[in-house]
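Read the single chain below, which is given as structure tokens and is the form predicted alone.
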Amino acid sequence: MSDVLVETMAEQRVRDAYARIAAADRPEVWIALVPEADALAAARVVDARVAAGADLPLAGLTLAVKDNIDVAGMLTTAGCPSYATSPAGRPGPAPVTAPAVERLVAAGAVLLGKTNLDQFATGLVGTRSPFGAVRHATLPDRVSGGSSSGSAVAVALGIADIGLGTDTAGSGRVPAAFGGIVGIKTTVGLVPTSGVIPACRTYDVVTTFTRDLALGVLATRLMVGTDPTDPSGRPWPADVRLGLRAAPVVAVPRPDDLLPLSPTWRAAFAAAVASVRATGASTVEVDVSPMLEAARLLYDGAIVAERYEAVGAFLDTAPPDADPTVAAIIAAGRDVAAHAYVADRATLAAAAARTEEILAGADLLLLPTTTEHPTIAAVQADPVAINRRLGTYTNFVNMLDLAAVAVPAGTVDGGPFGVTVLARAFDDQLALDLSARLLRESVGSVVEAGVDVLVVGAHLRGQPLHPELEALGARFVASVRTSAAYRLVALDTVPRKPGLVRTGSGSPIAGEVWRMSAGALGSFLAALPAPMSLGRAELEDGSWVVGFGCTAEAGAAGVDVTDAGGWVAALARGIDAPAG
């Protein structure tokens, strides 16, 4: 028997990652790398668990974590080394791993290390760090974007499969746009932020970077869920929408709202809008200027007090490695009056209500992710004004309680161009579905809960009542057939509908399974007209789902169309008895 060990999947993937780290020679990406031997040992554990039958959806995939997120046994510097050693900061290795990281590792991801960032997650450029400015993955004279700079570049370079960032003002979206990768920023509160050094704790979100949308959706789904250590957590509502309708309405900004873009960037955005329409969506121009105005409150108003609350006391000790731009921004929150903070929160609440008015009738909003792609030299010469411009279309999103997905949308001026699909709070899946259509990908659901419902008649795609399902956010699962225990009868209703009757002997009936949230199903049932009913229905594979039925009286009076095999086929051939 050979003594040579055969490398298994996770182990080989980790070896490849460390080879890419060496080949890339980008030390500024990392603040702390896990020793290769330790990462390989973790990979072998993953491989052993898979061999033993464990279901690990991320088995062997590599993970890079922004260094303001805790990993047990590692320092958390937030881009400021003295913060991890000073009594005024958070000295010493983290005692526990943040839930967001722990959930990915439990699913089989292997941690490679902690990544560089704009200090204290304050910046959109990736240059505000004593560990060095993080250069763009393929255009080294340009910024990588921040503050989640290292995680985004690790993914863009093909080193990490998943990069974790945080996003308060766009830190999980701007680097994605510059890197030509996907950035998913959920509704605030869905992913636990315990174990994260706050930037503005009310608005912080742990985000993902991936090279494809499907993996980002999977990683995000695994991270979502309340945690007892995070009092700000929010669960999915009972009536959460699980799918985007086939022909959604997408709001886009007026030409006046795009003036911060250069002509070439405006042309790139126009092409992205055309791509949205090519998916079957319609677009409507809206005035987004109230949203852009609300963004000013993050830095120019009293909300900056939250940044001071997070790390201001430490910066007051004048640590020698503090970035002066970051220190000045955070210091501005020191003397904010409580009444001013309350007033600005009230202003934000009014802006959120105005946003809902602006988006009335639209499912989603499409925006450019950012305004330009500056060089590192330009940012160093003007560190505040350029950074401010980069956040034009991102700063307001978390404050107005919107979800966002940043996706690649071509190239402009020699580099990647990106757009962001925005959705109302908890409509994350709708933004993901449109993003998937733009990228021509197939993605799963970010929401694990749901009830499968069988439809066999007027709620099928293309039939008159199908919009009722779409309005409730139902998500298509599969085309199916029932078991052979059913008859299908045409009922005397308007519009014409069939009834599914279980008789014990019949034929398989064609239908569709749609997944709905529990709240949506309740609304659906409450509005169900006589003689229809919902109950359990058996599928051809022996599984049972919620399905349409009808009263015994209506079934007995209906026209039997079982031999057609389904409602659409019955309609195509004609039904003898017309609806009354």
The other form holds:
Number of protein chains: 2
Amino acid sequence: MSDVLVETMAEQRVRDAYARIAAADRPEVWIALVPEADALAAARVVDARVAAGADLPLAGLTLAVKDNIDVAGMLTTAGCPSYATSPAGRPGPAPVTAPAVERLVAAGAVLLGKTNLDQFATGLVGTRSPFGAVRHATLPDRVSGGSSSGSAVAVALGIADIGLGTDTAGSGRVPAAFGGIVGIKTTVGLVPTSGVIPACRTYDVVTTFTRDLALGVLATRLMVGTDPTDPSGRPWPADVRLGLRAAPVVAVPRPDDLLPLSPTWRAAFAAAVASVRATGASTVEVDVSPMLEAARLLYDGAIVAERYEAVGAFLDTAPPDADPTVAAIIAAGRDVAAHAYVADRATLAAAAARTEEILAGADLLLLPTTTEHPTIAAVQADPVAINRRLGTYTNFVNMLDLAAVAVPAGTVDGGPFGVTVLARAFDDQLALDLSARLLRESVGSVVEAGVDVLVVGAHLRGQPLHPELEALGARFVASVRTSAAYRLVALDTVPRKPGLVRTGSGSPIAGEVWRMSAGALGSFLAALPAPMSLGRAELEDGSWVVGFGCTAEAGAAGVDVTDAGGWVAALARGIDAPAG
Amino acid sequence: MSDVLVETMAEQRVRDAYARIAAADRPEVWIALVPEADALAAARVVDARVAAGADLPLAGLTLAVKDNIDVAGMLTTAGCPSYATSPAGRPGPAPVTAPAVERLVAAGAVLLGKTNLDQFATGLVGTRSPFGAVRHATLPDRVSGGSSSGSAVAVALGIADIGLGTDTAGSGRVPAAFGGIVGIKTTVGLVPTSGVIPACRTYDVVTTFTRDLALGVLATRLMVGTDPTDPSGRPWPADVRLGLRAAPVVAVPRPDDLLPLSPTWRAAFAAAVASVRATGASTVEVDVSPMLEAARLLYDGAIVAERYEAVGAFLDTAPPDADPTVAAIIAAGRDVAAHAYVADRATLAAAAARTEEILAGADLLLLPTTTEHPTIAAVQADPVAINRRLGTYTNFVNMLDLAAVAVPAGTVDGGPFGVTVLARAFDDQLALDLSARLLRESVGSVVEAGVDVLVVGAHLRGQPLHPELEALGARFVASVRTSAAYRLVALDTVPRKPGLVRTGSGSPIAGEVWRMSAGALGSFLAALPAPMSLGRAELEDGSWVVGFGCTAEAGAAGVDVTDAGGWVAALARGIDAPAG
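Output block for the form predicted together with another copy of the chain, input the form predicted alone:
Below is the whole assembly, all chains and molecules, this chain first.
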């Protein structure tokens, strides 16, 4: 991706995107296109800023935004045109761009338009829209998946680089699975939802669709962060994990939990489990039926009242462009009693605790993203039951406070197959890291914060104390060398550890920089035994990071191994003194 | 308190408690007394365990438990006897003791009995009970305050050492104010609420009443901690603050926000503000009206549906012993729509964000605990309006996710006056620390976790970098000396810093141990400049803590000031080399 960015000016990328829009001939993808001239003007501004030296990580990448997310000056229809004109809805152009969009645009993305969706983000099919059913990118008789149908297809067709969706019950994941693309649904609260027409305000998440994971991670990183306009935002915890261990434990469902899949889909999932193992992970079967049960609360229980709270008063005016299936679902939330809602929330809290027990000992959970890939005709003939089956493995995720990444995993029945990597709340990076291994991609960190720490001895990869770093969720940054101001001595410890001693004159010493959260670093230091210490260390490039040292006393008593250039090399050739 | 513990056997303390119960002649305090013989037997078990060497921090302290909290083998009436017998309620003795109670009993507390309350914890007066209005401890024509009336009066009368209450809207604070005792209401979720008949399950907190703050802190510390039986529990965050800065900023309401107070009450509050300033705090006036507004949502809005969810189906059976005022309040929650509840929760989230803005720049907020001290007769004549006024400064606190400590603050109108110190969620310790300064008490930490860090130089109290520790919420533990293995050198830094160098032979060096959360410690280390380091340091008593060091290079270049015995002494006599 970065090659493309460097070589292509934004203006040309945008021009190409509009050519693809025309060539694709999928008018149902868009609810409102930005006029090409306006998008080109925006692209030229990006090019000028880059030329002037601005660091715009998304410079010239094209963006499609689901039409339940505000863009200033454009209507937000949520898939129901009259909602954007009726006094009972939200009439008129949005006054302010949603922070999630604004942050991408500020980073250089250029908006192409607002995309079609299952009306009011209620559906997983992409057919529930007066703007037309969104056809699948490559199998046009099949559904695109929804509710974020247009954004997903715009990305799958190669028109937009980044598609924004929203996800309450799977709307950012099911279309990714059908499209053979990546869908990132972060932990609820990380990305601001201000400027989003709520589906269920408690559980809505703004999501990304991208063709490769790395761009999705970058866009997500840019969108994450609390905003004064979103009182429901949640920051990363101080001990957030920043990296997945090399050999994680991944929970997978029992065969019984996979009965909703046809044999071909079950085989595709089994292949995905094998792929997970091939990354070095181990898998463990767990009973996910309590999670699947919890899913029923989303539509059969009281939670649907959240949908009524969002747009029920408008639908009560019987707008002619309301989708009848959507309107019926939301109307069912009108007469739900608050005490039933309170009881269902308590049931969900218990289910979340039960989920935590089920996942004890596992780093992540792998599930099929959905159950089948229906045709548009089949869904139109049976608009509720198929849609419901599609949500089997997605509906419960936000309600149980899990993070999820939907990744392509081969093909099935002539179309893309997808799996979802699920993580505990705020363990988003762990799910992204396993996804990257599955896709053989290298991805950045979705968490902005972290402290870089230089290790030079027993905490290096492959050395005996490395699991301490892994347990704290440390993330590998780089193999480095120190400046030449250091000497390395073998200390009199068990296990053998080196001491990095700043003497002003010495040699560059090989090491690794790992990033960890402040909470992890504090725990690491609290457990550090004498004579080790953590202070500042100077790298070969002149930068300083937190780094290991030792007491002067221990350093002076050690065996100098500086000339080995690093601890692994010193160990390999042998150290001329017994340890301990 | 600790003197008493050492000198008095549990059996004698319990015998004395039953003598006071008899002498007090306040039968309305208790719904069920433990038979004296049983309590004495429990006390003898405690005495035997202590004699056998068990460390029981509450050994022999007497405990009164509000009768909406389960004790195994006893009925839990919640102030409505038929609730504990009717099939529509929770018939029969509780099978399991609530974790909050169990943790105190495990620490040596001896249960005296279950106490009276405003029925279903709905009220702030203590008069809404078929077991009788609970009279004030010393002014028997006035209300005790509620809903945790019996537990508060049992403590105020000197019968029980610890009274457990519950607090949703002020039930753990208003009775403390009237009783001239301490009420600690922690952040929602810290103390398990399993085994508690909910009032509003989302906002209920188990609270303590004690005559001195230190015991309340100790009991609270023992009760805090997630439990598998409580899915709504919340752990301390990794960067929890453990101590209040020496000169905090305390927000206080504008005069307009105090209009509900009579002139004498306003004067009493002004005196409390002066007392806060006398502790070294500065005060800043803020507009708390948005918080007071939010309070209305508790009863006038949809949140009352939580009360119906808890016990509404039982009250719908029209039990003869239902308090009519309570029954009417809870019945109003029956027909609340879920969408209205969802909307009110969103309003509360916005109000919480607004509260965060109001408190920006302040460490804490001080409010009067309540507005007036009515007579029982007045409340019985007007059971709703007075009760509502009493909650003016308490109703919103749990809904806006604040922690609170109700502390005595002199007298007013011939009775006790009380104020409440409020803190952001999880800043409980900060509120407790200011409360301790107001009461001229020394209290322990309510947070179990933390890392002890030795500082010997610029981070000592009064030294230039000490504010860094304060900003991280570090808590003073002790003035200490190192073992004799160290030398102290003045480093070539600005500001002047010492390096503590372990040489094996040296002198004890004076320092201070401060405790901080792992998150704070990691942030501290991340900001630490060369040549300083943090490793392990040995104290004079042979224990090891995290402590400051420096690079060997810097240590060797420094000026030895070991013979001064500490940095402050070295600075006082002057250092024979220029800094920087």
